[in-house]
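Coming up is one lone chain in structure tokens, specifically the form predicted alone.
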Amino acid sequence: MKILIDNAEVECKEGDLLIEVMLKNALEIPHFCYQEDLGADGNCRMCMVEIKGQKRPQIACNTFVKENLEVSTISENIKEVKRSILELELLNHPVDCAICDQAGECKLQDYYMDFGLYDSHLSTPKTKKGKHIDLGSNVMLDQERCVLCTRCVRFTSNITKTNELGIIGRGDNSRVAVAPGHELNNPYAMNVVELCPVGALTSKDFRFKQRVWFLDSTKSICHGCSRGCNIYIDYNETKYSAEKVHRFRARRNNKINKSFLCDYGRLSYKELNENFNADVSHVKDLKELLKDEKKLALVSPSMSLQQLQAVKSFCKDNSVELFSLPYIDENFGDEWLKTNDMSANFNGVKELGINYDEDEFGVSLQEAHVVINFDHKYLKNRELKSKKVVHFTTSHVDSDYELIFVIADFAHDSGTIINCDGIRQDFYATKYESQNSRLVDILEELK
């Protein structure tokens, strides 16, 4: 059915949310305590909207489209409302954007620039609450810029059931808090950081290290386990140094990871940034070392299918014997996002045919004269006395080999990969370019 948002037809159902339907069809509503993931809970009253008919102003977070409704968020009455709403908030808000993380992706102060734009009438103090509260697990806490906007403290009751987090005090005095002596220790409780709409909850991680209006983003997946969150790679690169990656966002997937991450996977951007050199100065040539017959390759199980389809080929017109093993890790799993295979492609692996058995790797192994790393976890500081070596790398490497390649990592080469559940996704390159290269062009020069 269609109804009328704004003088405006909207295509719907009946029952749907009306502010899930706004949202879907891009139409600005406000809101704070509305998150997809979280539903509604109908306490920051940011969302109001005119109804034909209805004496009151309602909230879009309650509200269910039928037939025949006429909405208006454009009216001088419903535009008053929310500027009302917002000065309650602020009441007792510090002005600090300047030195706040939120700044530049905080909803108070786009909503303010677009309904506020009015000057404080408070003629008493305002109320002060705790500063930069450690909460653990990366998590900083600043009460006073809290909007009890209460997504923090749905995440850790109804998605983790963890239940850290509550709200405390009455009044003015309401307040975000963990019970004494207690601390927010969860693997997922970095979310909190992302769901907060305002500057309350930052990251340690993150904190006072970059402006992100300074920041590039790139669309990625994910390469810290086989279900392949999607994300948001933020980096950027200046004057004086070369790219750095900043934080990884989780990125909306609702069939992977719905609009969460894990904080392993959160922090796993640390990778990226590990600068090395490889000592090369007793290299040998590649294609002299492919003349011996008994040569084996092992092929990381996180690589594209793009790089294994190289790699394969590569193998096959060198005669080389090629494997992959998969990365597992049995404690680190769970029945949410995290799984025990920690590689992020391994179904890939399968789909090209490559051998994963590990007794057939172990006897090869044994026999082979040359061994050929590719970026492997398995191989890249195992000591293989007897054998030449050659590691294709995109980290640091602790022995001297034959021959090293330094390669390019997942965030400057752009692939695609197979999740747990059969999945294809694409990646996609950030747009400095790597000092290293990438794999494939390394091994089309080899041809």
Given for the second form:
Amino acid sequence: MKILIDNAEVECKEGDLLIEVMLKNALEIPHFCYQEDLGADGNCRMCMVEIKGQKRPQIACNTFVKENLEVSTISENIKEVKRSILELELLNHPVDCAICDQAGECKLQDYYMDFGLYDSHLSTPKTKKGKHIDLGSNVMLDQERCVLCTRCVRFTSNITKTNELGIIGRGDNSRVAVAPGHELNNPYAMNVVELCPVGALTSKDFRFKQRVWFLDSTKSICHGCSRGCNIYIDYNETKYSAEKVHRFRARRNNKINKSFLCDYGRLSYKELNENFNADVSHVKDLKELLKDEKKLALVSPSMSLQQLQAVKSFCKDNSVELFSLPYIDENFGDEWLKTNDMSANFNGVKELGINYDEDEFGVSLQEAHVVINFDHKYLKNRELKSKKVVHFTTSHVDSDYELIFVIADFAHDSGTIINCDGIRQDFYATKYESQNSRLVDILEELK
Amino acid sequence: MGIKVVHRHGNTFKEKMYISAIFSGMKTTLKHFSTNLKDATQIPTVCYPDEKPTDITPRYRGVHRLTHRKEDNSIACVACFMCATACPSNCIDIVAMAREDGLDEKMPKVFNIDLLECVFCGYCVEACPCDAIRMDSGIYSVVGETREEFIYDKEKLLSIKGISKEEYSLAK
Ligand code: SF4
Ligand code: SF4
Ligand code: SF4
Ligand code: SF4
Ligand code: FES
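Please supply the corresponding structure for the form predicted in complex with the partner chain (the preceding block corresponds to the form predicted alone).
Below, the chain from earlier opens the complete complex, with every other chain and molecule after it.
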């Protein structure tokens, strides 16, 4: 079935939501309260469109498409409607973009530049509300900047079902708040920062660190657990500061994480900024060690398929016994995104047929003279008496080991991992060259 | 787009001879020469650095300064990075931090301008929404022996006084 939007034909199915059809086709449709994974609420009226045959403008987030629908989003009439709604929305807004972290990715800024551009008609003082209120869980609230779209409220009531947030007061005085004496407290709380279309909810963790227009983004996958939530790594390198990852943002994937991330995963970017500061070893010294008879290797189950494959063939060529053990934490998982298996690619380990039997590993470890650790947390900073230990590591380890090689972490090395549901996903390297070599390259050199 | 045809000058015989143009040029030169010969005090040339210029106005783009707020003489800058974004030589280094005094939420922890890289274009002043950075210091000469001396930090920039009558930030 086809409908007409601004005189262009658009393909859709009977009964689809008009706003979804438009967003799917990358058509411009301003909206605050509608969000793909929270659904429509119909409170902001920003998504008004003109529909042929209907006297008054309609909201696109509550219009279902049917045969012969003709929609206009650009007529003078509808532009005027949107302008007035936006003015109303912004009436008491403090316009403090200069100190607002959302500036640069703020819907109010975008829409004002697109079709606002009016002068304020307000002659009385603006209504004052609370600013920089610490809600808990790294979330800061500025009630004056809020457009009352209720996305955050709906997230806590419909998705996490923890109901911390609500809207109190009437008219000009309405504001988002937590109940007195309570705080925002759930393992997914920081999602409200990303859901908020304006700067009313900002992250205490990211607060004032960077202006968003200085950031680059790379598509990646969270390595926090086996769910494999899709993320953007936001990072940059400036003239006066070295490369640094500043935040993870959710990248929408309908099959896995929708638009959400858990707070643990969201904050796990910090590991990527840990600097390694010790001397690295020479490849030829490792060749020397490989002459020993009893060798064992343990590979991290968070490595990509490409890395695992390279490790596997390295071990085969040098007759090293190879193991991988999953990172299990019985207290981490929940019914939604988080899983007890905190390794990113344990399914990949299984697919490549790498031995993950813990008992067998224990026996082999007793006997081995040389232990090669491919970034597995279990052997990191663990004392192994009377054994020669070789570390391939992405982060800092105490340097009293036989040999240490620093390898590029997942932000600097692209690859593929398989999540807990068997979905294969690619992640990509940021645009800056890593100071550390990729594991695959080092192993290539050893051949 | 419309095209405007501009006729070429200098095609007449008189113009091609150049002689008349040379003479009219020489006339101007000689006129100034004789005036200056009669009264040397009127010569606009300044023997810098023995003589200092006297015509530096507040509009002159001198060394930057950071302004203060009228209420309590605190820093006006809110670390919005607009100046650093506009700067074509990328010579402003800002690190922001939360401001705790209740007057505002954000201020710079570090605010450095590398005057050796600055091209004194004034874009930073234009970009600032808080009238926090100005070039009305009237300082036209900076000397130093090391490169580091030319990096002006927050304290230094705040200590520079302006020569315009508006000393404080005019932002509301
Ligand atoms: S705080 Fe943000 S998400 Fe929540 S209602 Fe206000 S604008 Fe919407
Ligand atoms: S649920 Fe797992 S994969 Fe998703 S964000 Fe959290 S730690 Fe990362
Ligand atoms: S004057 Fe121009 S070059 Fe100098 S700091 Fe300002 S914007 Fe940058
Ligand atoms: S000087 Fe002005 S433009 Fe630059 S950061 Fe401060 S307030 Fe922003
Ligand atoms: S998006 Fe349709 S009313 Fe808010």
